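What follows is one chain in structure tokens, specifically the form predicted alone.
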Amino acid sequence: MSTLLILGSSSDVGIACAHRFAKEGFDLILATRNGDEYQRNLAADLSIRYNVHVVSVQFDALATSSHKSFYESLGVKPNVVLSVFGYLGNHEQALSDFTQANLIIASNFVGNVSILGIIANDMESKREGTIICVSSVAGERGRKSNYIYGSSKAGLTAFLSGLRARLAASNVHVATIIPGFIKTKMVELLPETPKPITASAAQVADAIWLANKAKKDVVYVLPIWRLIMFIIRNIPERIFKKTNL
């Protein structure tokens, strides 16, 4: 039996991925940050709906002394981690505010280099496993309007292109997920964005399920956003230096 395990399944993706991954059979352990009711009667559900063995766990990101501690308590080690967590922070107080600045890198880059080193190591020892961790088109460039978040998503995408190629010899996949807008709780309060290029939560957990089962390295959720980036890493610095982006 498979078991997945979900750093950050409170969040509008984890719980997408949830009932995904339990819809073909894979056991879950959820973990989140606050392992209240909610979370005790998602994992309730799910283990009815779909008949598999679900548990809710606490686990904070942020607490990264904790890491291996709550790695190792784990009654069964996952055959597949995936990482959904993260934190858009608020930029124009960041820019002035260090702690803001400090919670958003954090968040995006520090806790996910402590919790998938951790497991990382332990799948490359047994060679087996998979680690799949979502990251953002905000990395590929530096933007005006959110440079701190895209740096943060930055230095994760290049955390696990180079974890995948060191692990690639150990029979462990590490893959990159990379969605454009997602329509989720952690964005309700911004502008609405086009939809064309909007996925909904649904629409990643498929990709992540893809990522999974076809063993891809890079996935853009919604396709066009690879062309839209292919475009926007290219234009020319002193012309981009000058654009609202």
Contents of the next structure:
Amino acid sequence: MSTLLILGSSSDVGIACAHRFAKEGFDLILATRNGDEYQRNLAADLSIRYNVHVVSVQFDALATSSHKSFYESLGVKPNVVLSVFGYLGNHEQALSDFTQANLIIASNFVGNVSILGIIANDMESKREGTIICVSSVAGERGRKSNYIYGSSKAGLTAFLSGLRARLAASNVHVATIIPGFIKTKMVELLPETPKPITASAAQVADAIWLANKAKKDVVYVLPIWRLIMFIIRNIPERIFKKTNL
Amino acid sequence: MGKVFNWGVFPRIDANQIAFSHYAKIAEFVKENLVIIPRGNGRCYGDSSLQKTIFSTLELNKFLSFDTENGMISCEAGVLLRDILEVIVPKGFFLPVTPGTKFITIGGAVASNIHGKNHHSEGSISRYIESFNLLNETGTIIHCSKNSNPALFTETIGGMGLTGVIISVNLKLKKIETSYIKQKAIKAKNIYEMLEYFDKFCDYTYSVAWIDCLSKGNSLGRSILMLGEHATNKELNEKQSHQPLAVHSNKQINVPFMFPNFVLNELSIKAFNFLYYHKQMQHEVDNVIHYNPYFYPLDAINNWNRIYGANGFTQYQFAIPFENGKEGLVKILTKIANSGCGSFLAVLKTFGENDAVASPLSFPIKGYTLALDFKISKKVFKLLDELDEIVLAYSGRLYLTKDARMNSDTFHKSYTTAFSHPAKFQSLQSMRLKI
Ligand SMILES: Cc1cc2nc3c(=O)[nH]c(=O)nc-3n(C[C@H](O)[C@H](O)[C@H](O)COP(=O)(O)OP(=O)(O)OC[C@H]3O[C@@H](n4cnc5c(N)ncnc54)[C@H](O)[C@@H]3O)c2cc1C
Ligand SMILES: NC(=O)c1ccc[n+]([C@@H]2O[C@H](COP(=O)([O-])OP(=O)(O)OC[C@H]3O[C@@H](n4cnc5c(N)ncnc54)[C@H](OP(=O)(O)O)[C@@H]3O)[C@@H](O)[C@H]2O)c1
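Just the form predicted alone so far, so send over the form predicted together with the partner chain.
Zooming out: every chain and molecule, the one shown earlier first.
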């Protein structure tokens, strides 16, 4: 029996992944800071639909001092860990209000460094396991319109790359998922993104399942984003700084 | 805003349709809108779940508990019967009552107090609803069962969404040994012979007759009676018995566009009916088939409603008491056969004792029930008005969940009007019928 731990299980992508992995027979540990009625119903639903064991646990990415005891308290240690939590924040506000900027960085970057670091050490000692973490195309180049969030994801992508290289020798796999746009509650208040380059949560879940199964290193969802980001990365700085991206 | 319509593609309206999965958000939405109607999967035919502002239950899609000891399942109102079957069949359970499609929500099943091919033997879904949670006009969630809030419990079953939003349902299931049905099909040369067969085979759990509506004279109402029982392990063949509780994820065929209007002329209906009648040459055929083709033959073709073209169609389903029922059916079938507005599907079933716990808007009354599809046209509306007169003359009534056109008079003559509901919950249908 394999067990998946989802960090940030109330995210739309997290829910889609819960269905995807449970369908393949995975038991689930749903970790969320928001253990409300919805999460309880979700846990019941997943276990009834797919005949798997599902537990809900409390987890806050910002509460780094509790991460060690959080991981130690898990009765069954997961074979696969999926980190999907993330915080877009308010960029405008973050420019003048450091608390907001700090919250963005703490949620996306520091939170992952803390919890994935603990899990990585355990997996390394057992010489098995898979860590999958969702970063973002926003981390590929700092853009005027969201470079605080972008830099937190850039830090995350770099962290994952190093972690992968470190753990390769211990048979532990690290996959970095780099989505472009996803239609989820994170962006529901923003202007609608172009359909052909916007993925559904279910598409992201399929890509994540594949990354797990085929042990992929870096996955762009949708694949066209690899090309888009290649171009964006290669725009010379003197031109890039004049764009409104 | 977007176009919203139900299975008959008529009427089509501009509406603001919103779905939430968090109860607090639903409550907020209900409170801040003056008039709304809940909508499930839009498998009613007309305007029962249409309104300018619609709350869609499709994100209320979670199973809450499944007690395999006692055969009880609890799930949110937007869960489809298809999903329930996928969960319960492998554990040896079946829906106690099922309509002719599995693409409806459990909330819609309760709101229409649906019946199946077993009403004469096992009643409507009302008998198997242990309890449900209802979000009322003040946004409060109320637990309803025979013992708690019994009036609201009764009024909501078959209440057509007019009492509030059903949030979750607790349903008693039927135990089965296999997912197969032992079927007997019998040909009848006319309606008289068919009604005799209904009497003769009334002990069967499931029965339904498919009627050719275009045949006249001695062949008026020639038909095929399909009887069924849940098959036991012993009754399965070698291949079936490898997986006696198979769910069969059947592939769907799509009808990819709205058919041009002329495709479904009288000739093509004739051909359809003829083929259906002659498909099985023997008088009687016995076999064991999976529940999918038995209960849901039309589900194999996704969006088959599109074959009626962009103008849409309507289903005319009435029930009339057994007393003088034969006479009434003959009158109606003769009128339809002479009208040339042929019906693609005509389905005859019988209803048993009236349901003990159900809203005054609930449809089944002891007697016959006939359902016919008609492509929308001016001529059809006139015909249906005339059929209404006959149905009323025989103390019958029409099924609200299929209706898109009856007038308020017809409704008030056939249903008791002892029904009041919060002004917040209204459909275009309830406004048209002055319910
Ligand atoms: C091919 C086909 C075959 C059918 N065969 C049968 C049959 O054999 N027997 C039978 O009885 N019916 C039959 N029906 C009709 C169907 O079962 C009903 O119309 C059913 O109510 C549709 O459910 P829905 O989820 O699609 O709801 P909708 O069509 O969206 O809504 C139907 C009604 O239920 C109300 N409603 C829906 N959800 C809720 C909720 N959560 N809370 C409160 N009110 C709600 C709506 O307001 C509306 O009044 C058939 C329909 C089709 C298309
Ligand atoms: N949507 C996009 O266009 C897009 C594009 C690229 C990358 N991504 C990334 O995809 C991932 C999934 O996001 P999504 O699109 O599914 O959005 P989402 O539904 O908003 O999910 C984000 C989740 O992160 C959780 N979260 C935030 N801070 C947390 C904390 N301190 N502790 C625990 N959980 C916390 C939130 O929990 P609450 O429910 O409790 O608030 C929320 O459920 C994120 O990492 C996001 O950055 C999204």
